[in-house]
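Read the single chain below, which is given as structure tokens and is the form predicted on its own.
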Amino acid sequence: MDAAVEPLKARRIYLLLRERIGSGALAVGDKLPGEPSLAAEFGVSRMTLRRALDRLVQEDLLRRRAGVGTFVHHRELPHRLRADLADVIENLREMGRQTGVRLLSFAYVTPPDAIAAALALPAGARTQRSERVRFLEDGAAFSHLTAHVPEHIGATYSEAELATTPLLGLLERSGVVADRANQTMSATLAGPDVAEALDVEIGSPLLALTRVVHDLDGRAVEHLHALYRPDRFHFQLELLRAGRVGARRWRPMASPDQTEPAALSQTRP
């Protein structure tokens, strides 16, 4: 048990250092206490605390000097992709042309039945399925992607195009016209293949959306699951205080060119 949750207590000290020097509570130049003191302040091992120390120092956030101890080193964190949540296809061209991408696995499958149902496809009808990892300029990942894509429509694209071009560019080609999109959030904990491909503890937390593409006709044309590194990734939506007085309320502000507010549904427990 306890060699299970030392990962996750090492994660949590990390992200707590991390946002310490991120709001500027620790200042460049500033030396941390020593590592028994620190590890005595967060309630563990000087082992799990060198686990946390070790990655900061490998994201030059700290800095190591033989002798004399550890010290902040630059306050600047790394690059975090935003994306817009008022206008979501938009932002899937703009994913495709920040980011690069890394295609894990390419099959057809039939799909679980809760993708075969919000694709609404016939009993036994396949998907072409896929996993992808996206990263940023300087290589680091920050999502995982896995999509499903009705088996008619995967035919006209291959692997070896997946693995280059933004997927909703190879839809749009096969004459797929992109129009709408319904979308849940939430959080959840990496296992260890998604771990692995996002460089990551197993059990940190990740940011996890869960996507429906409709085309035209209403008709869906991908189911995609995202799992995001929150630390390299955020989402943003502007809001708009609109209503009658005494009984306004928030909303989604438009994009530019859109006339109406983006709609926002919220799910009560």
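Would you mind giving the form predicted in complex with the DNA, to go alongside the form predicted on its own above?
There are no partners or other molecules in what follows, just the one chain.
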């Protein structure tokens, strides 16, 4: 089903080590512990550990020197979007500019209970459900979005419009005033469908965001479940101490700079 190979233990170690390199926990030039000790750390035989290293060497992230050791050779620095958590709307605008969207599905459904409850819908009510994938200019997918919108609101836009316009923009156009939003952040593993959409392997870690948007009257207008590839996207939040020195509260700063809309910036070091 998936084209990738399947030595699972080795793959897990591969993913783990690649992550350590990418995150800088293992810096370029660092010498890895010896294969025997690494194997012990992961609880596998040296051969399987070796398979994981082989792959990293193949990708030029590691270099091995017989008799000396294994070293981090290259740090993969992928295009990475950084979005400011505190600035949803501006994000969207920038997103629309800097990223592309592909609409995967568009349908009217009766939502799962959890979503119906979050949207405070009456029993049996239907929603407009859409699945989209966002990707960078170079076509690299970085997020998978599943949105549910109450049916009567969803009716105000078409499938074709959703394929090109940010959802919050469509809602705004149809008179909905987004007033309040509740976001939750967590982490998950990629299932088969999402894994394919985001071009990762099943079992890869994903950053999960759930957002419920309410209008001025407190009615829920959108339920969004977003999954992000952590290697291509992460959220940032700048916090400022609120009030006097010694105050206990911190206040989130919307964005590093108000004048320059750097809410969404691309790091390509």
